[in-house]
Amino acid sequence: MPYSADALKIYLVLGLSSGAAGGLAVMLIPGARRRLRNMITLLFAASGAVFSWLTALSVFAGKGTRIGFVSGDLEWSLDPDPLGAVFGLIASTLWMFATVYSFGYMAEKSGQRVYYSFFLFSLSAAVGVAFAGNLVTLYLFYELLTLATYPLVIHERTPEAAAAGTKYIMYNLSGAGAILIAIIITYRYAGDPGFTGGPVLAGVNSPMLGWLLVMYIVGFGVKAALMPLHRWLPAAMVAPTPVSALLHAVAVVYAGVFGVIRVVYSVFGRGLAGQLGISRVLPWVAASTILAGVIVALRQDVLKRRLAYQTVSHLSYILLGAFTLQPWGLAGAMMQMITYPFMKMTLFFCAGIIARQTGETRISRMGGVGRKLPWTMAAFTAAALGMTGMLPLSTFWGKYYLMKGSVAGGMWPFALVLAASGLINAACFIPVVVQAFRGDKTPSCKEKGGSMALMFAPAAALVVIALVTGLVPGIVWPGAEAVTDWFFG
């Protein structure tokens, strides 16, 4: 693979571009031609997966590049390190697997030139936010992916829809202005420096410091869903089930916990981050989330709801890995970061496959579901068991580490806080199991269909991908150690 510095330049152009020119020629296409947008749907959406990756595997062999330009007082700049090259994987891989669901999903479904047309608008925006060079850019691809993904989040255009359209833009517009005022105060106090030069505020002292920090953590908190930021996130569920997938594992919270982690090591370090007292509450914020997020689920009958509020749960595993300052802890919070999307989107993934075959979405009327899809509940029972943390599933691993660095920083207490959440996590999910295996006895499968196949494969390579790579972590640890060396090498 060439690493001239032009050819970088070409790779993160295009990396970032594809979706938004996909996004652009859908829009062009005719309602009726659904196999022809289908094919430049898929095709955008591997072009900017293949880009990003080259991008990516450029930046963790040493051979990153910048491209910039200034506007006025500002700079606009691109410059991807190993935790933008990581975020950029996990986006623009998972959106190939929510693109093949889709064609599924929405087969028989209306507003499909809208629906692909911000759906690949929406990677570009996830790409953006990735592979940004400094606040500036972040802000700007934070707030188009918020906009981008609206019109998905409402698709359906009900009442409920509307409803939940509104809460998200309020929520998640209210979250930007404060990321907004602290990013203006951030340039008063250190100009306009880049991730990629060492930690923003370095050699800065200011008693404003430690509620900058709060500022920042509250306006990306609403994307990561930190309670009590976090009810935009269920009353989403009523979106597209690919777009619940993509909205919860992997574009806008993701993006949420990748500008908490950004701030944290990039703008104001480890070092002077451990300095402020507010770095001791953290910690407990998230753990109390933790907590809180996956006892909710457990009450929560409707499937969708009960994975939503299990996600709240779930982001913060990242996030106090990342909260403790500790290399075993980081590593923790990128092996969570990168092996949790292949279960959630599963388990999403199945729960539309039950809702369209069977028309269930409770899980107290889903006796004999199993039965009547066997496959689908397999895969779905798989990726639960993920979500216990359970080996050979990829999960474990993100856990082990999180619980290393609880314990090396003197924070052992946390590590009983993810032994808990798994056990809730077993209550949570076990019992949807084992109902869909009970009731009806009679064997009636609906696992067949065109449309079935191509919602049931992305589920089913997710699976494998997460068993490979809990056998063989190896796979997926230089993704951690780069992002760990970086910030603590």
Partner chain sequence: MTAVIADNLPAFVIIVPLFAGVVLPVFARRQRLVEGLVVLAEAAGLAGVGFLAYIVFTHRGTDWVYQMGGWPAPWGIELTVNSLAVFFLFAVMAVSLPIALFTMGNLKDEVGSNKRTARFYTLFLLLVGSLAGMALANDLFNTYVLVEVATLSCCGLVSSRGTPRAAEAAFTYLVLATLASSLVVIGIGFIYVTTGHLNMGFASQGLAQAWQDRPHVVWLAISFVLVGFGLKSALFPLHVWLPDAHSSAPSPASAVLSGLAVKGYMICLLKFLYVVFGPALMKEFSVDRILVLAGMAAIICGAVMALPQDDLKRRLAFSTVSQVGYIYLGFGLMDENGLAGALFYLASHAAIKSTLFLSAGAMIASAGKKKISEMAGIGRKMPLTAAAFTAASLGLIGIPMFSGFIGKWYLIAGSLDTGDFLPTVIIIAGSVLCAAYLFPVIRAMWFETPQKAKQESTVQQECKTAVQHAAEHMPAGPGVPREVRVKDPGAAQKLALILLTAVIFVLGVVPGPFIELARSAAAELLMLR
Second form
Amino acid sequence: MPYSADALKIYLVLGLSSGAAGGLAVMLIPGARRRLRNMITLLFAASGAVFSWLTALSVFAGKGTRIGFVSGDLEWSLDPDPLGAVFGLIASTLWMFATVYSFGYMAEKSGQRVYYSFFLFSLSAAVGVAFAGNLVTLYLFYELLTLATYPLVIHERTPEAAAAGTKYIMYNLSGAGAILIAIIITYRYAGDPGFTGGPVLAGVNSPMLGWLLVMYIVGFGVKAALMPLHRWLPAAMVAPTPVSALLHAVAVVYAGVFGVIRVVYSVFGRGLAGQLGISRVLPWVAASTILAGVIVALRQDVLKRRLAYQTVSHLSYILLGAFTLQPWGLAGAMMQMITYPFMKMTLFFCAGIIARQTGETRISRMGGVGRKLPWTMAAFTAAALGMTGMLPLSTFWGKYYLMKGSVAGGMWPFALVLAASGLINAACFIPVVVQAFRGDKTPSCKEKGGSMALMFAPAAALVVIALVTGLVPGIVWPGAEAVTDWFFG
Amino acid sequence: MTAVIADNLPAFVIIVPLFAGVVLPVFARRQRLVEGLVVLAEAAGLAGVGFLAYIVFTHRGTDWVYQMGGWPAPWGIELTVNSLAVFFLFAVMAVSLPIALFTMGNLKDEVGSNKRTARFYTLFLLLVGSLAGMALANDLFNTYVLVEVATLSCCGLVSSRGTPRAAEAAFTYLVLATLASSLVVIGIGFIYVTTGHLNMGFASQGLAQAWQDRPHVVWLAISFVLVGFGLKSALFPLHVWLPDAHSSAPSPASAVLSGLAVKGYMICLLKFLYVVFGPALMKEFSVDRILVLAGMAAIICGAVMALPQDDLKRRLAFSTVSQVGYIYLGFGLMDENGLAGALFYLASHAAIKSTLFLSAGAMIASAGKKKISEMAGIGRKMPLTAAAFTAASLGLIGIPMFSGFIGKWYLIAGSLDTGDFLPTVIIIAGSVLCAAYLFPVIRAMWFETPQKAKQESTVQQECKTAVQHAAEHMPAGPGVPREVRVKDPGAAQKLALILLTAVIFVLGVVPGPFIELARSAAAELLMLR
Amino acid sequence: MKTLLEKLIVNYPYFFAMVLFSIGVMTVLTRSNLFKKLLGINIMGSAGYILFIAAGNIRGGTDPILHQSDPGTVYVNPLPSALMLTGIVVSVSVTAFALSLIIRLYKEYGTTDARRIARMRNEVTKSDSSDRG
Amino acid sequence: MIKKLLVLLIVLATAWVGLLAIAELPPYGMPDNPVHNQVSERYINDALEETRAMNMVTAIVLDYRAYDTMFETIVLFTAALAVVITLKTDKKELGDGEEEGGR
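If the one shown is the form predicted on its own, what is the structure of the form predicted in complex with the partner chain?
Let's see the whole complex now, leading with the same chain.
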């Protein structure tokens, strides 16, 4: 593969910009030409994924590249490191699956032009968050991600959607505001050395650093749905299912999680974070979010809301691993970050299929769905097992390394928390599955049709990927290893 | 000829718009010529400012003092060309040129016949000229006279709409603005009595010696000047006149009032406080604390008052109250970063608020509706206008790559410099609230479908019957009501909106030279140099 | 207190300027009749003139016009007079404009009372919205 | 009523400070006040040679501070225009404007 410096720059720019370019292209195509629009959407989503892959692979191979642009006292720069590469990979890859699913799910809905163009814009913003080379650039794409996903949240055009959209904007802009203050304080302490040259704040000594960290965590915690700041996430479930699946289970919330990890490892650095006692306090916050999220999820009857709260819980798995400041913990966090979205998206996809085909969104009324939609429910079952962290599925490895990390750090209670959360997760989903196959009602619907195929294919593919990576974790391990080496090597 | 202009450039920048304004009514019947002259005068002003900026940049550190009529300082009137003046002149010219462009061929709907538009243009140019004068003037009484020119032309612009509502708003504005002028003139009187000078530099020296003997006089002078200019520039508890005046004026007038006129008074106040009284006296009388407190109150209260407004222009007017708070906050920080941020924010807000008012005006004019709830789906029909509105909104909220972000960045940096954390939080809270009152507009424009086909159809029917009626009873001609078509305005308007949006982007993406200019202005004001 | 009083008596023109100013502000802010507001503005303006002119005066000085004078003449300071000429013109302009606005409002509403005008205007807008809704 | 009282209170407070300030002002009508400095001296002594005006006020208004006077005329001009734009509304245009405002 050619790794010349120019080629790398081109990959980086194309990976970042194909989403935005596609969004513009889709915006310009008349609404009636659906087939052409879908082709272009897929094309640009694919090109974003391919170039992100190329960039990520070159980063893993140790060949980074950097694009910078100075304006005034600020510099905007793209400079992917392994952590960003992992996030960029996940986001851009899953975007393709969600795009295909959207073709099926959105087939008969209105406002598709706006939907697809902003869907692609958000891809660019997410990739930008991943590849950002310094704090200001991260902040730029972070804000753009909020803005680009806003039209998707209010897509249904109902008053409820509008209210959810406003909530979404308010929460995320407030969080971004906290981040902005923190960034400016960081710049005052340390200038702008970028992420790749070691921790930004290394060598800075100030009593304010603790508060700075709190501000960062609170700011990114809003998007990462850390427990008291998570309220926008269930509200945003009014969005169409692909949006919920991709953005609110993966891309947007991952941007928050990614930001937290970025701050802990790239801004403060392991040493400073250790001194500030991150590993003593914050894992408890994460652990309590894990348990509280999943317990609240148990009480939800609307399937998407249950999934949303369960997302809140699972995101904190990643944070827990990162907060341990142990190599194994970080590796676990990365494995969790890579493997978990496959399963979560499958769950959302299946929930969307059920809602589309039967019109049911409440778990209590889903009896007998499994008999009519056997394949869908099979995929759902597999994903549900994945949520509990069973072996043949890839999520096991994430949990395994997380436990290893917490035990290695002498923090065995977290291993117990993880185990308990697995059990509660089982309690969350197994009854759904059982009821779906045993229930007495038989809703009238079929598992057929073109849009059904478009919706089911991505879900099935995700399950297959999860199975394969579960059996051969070596496929995804290099990513986790690269990140761990980068920060601990 | 060029040499004469180059030597008298500071006066030239003031005189050209004023003279063009005075000449305009002569050509009142020839619409094209009038419009051409206005744009020409603006362009000449902008070119002059560009040259002034070049001079300031090449002779850094020394002010160009221009003596009007050739009389030296304490006897005659002085103009000072320094970074602050050039910065504000740039803002004035770069924003008023697109506004003038926007008005081309577009004013009759809101103002009236050819003659009336010519008068409107005259008032507009007089306002621009007086603002340019405020930037340069280095004489207390001269500043007062310029402020009066600006006040009268502002009130005239508000009243030019011709509606009783506008006349009422103009009267309130005139009364309060004149009260403010009286406060200012009495403040100037106190300064004159204690120092015997009207030149800002000499008065400042005099005050530095005299204030300890006469603390109450200086205190009274400061507070009169502060309240006077605060009233004119709608500092929070004194903003009562602004929403009515700015929302009932014709849209281009709203743009220039909200975008520039308010800023002119702020620059005057800035010069009075920093140049005449000086940073030391400001600290002594804790003017800085008052400015910061009032600014914070303005940010929050203005935004909260903007939230429930359904009339689009009123919402924008209240937003001005809130945004003015940011600038005052920066003025009060007494810090290089904060002051530079405030100046940058001032320029940025001038461009942004003008864009907002102009695009809102275009939408109101073509849709015939002025409530936000009635604007549903207008973005599809007027994409460029709505896009300009959206870009400006994002700038106002402070999204990176737009000008507002840079201003907020330096404001936050400045308030962190002073070690006070509360203003920082208020700045952020203000931009979140700003999103709260602007996002519903954006949502309505782009993402909502026009409501209630039924109402629409009855209106259409009424129109139809009216047209039929007219056709039956009248020969076809200009009297027949034209068909209402909602679409983007004409080429000149589009160009104006594009130019203003470009200014917002340029300030946001390459703020380098502008922030440098603002910073050197701040350093001058704080006497760091 | 006594010294304060003495000083005030010495500075009596300034004192009257202050009194006029207070009366003017009260009139502008509390009267709802538009004419009275306008009068208040003019009273405030007069306060400004008195302040300036008093500042320029010298007890026993003559007006600043060169007569075939003996060299010992003390002239008062001419600058405040010059400034106040400008000030008076400004005041006249403001008064003219305000009067024209009052005429405009009177034609429309048939009253010069600010409160009544506001009430009538609110009724108009209310009926407007009810028509629409 | 409350508003009136509030205004009265503010005005009284201001007036009180004003009185304190007035007491501090240089005594009225004294020739050594700061106002009678080199500025007025030059106006008084040199006006005739420099401007050829017998009346020093004229000299200031028309020469030393002529730019103030220029702006003063512009103020007058502005006010005249504002009066015209307020009062001279041709009937048809006004009707249009009102309808627009009312809707």
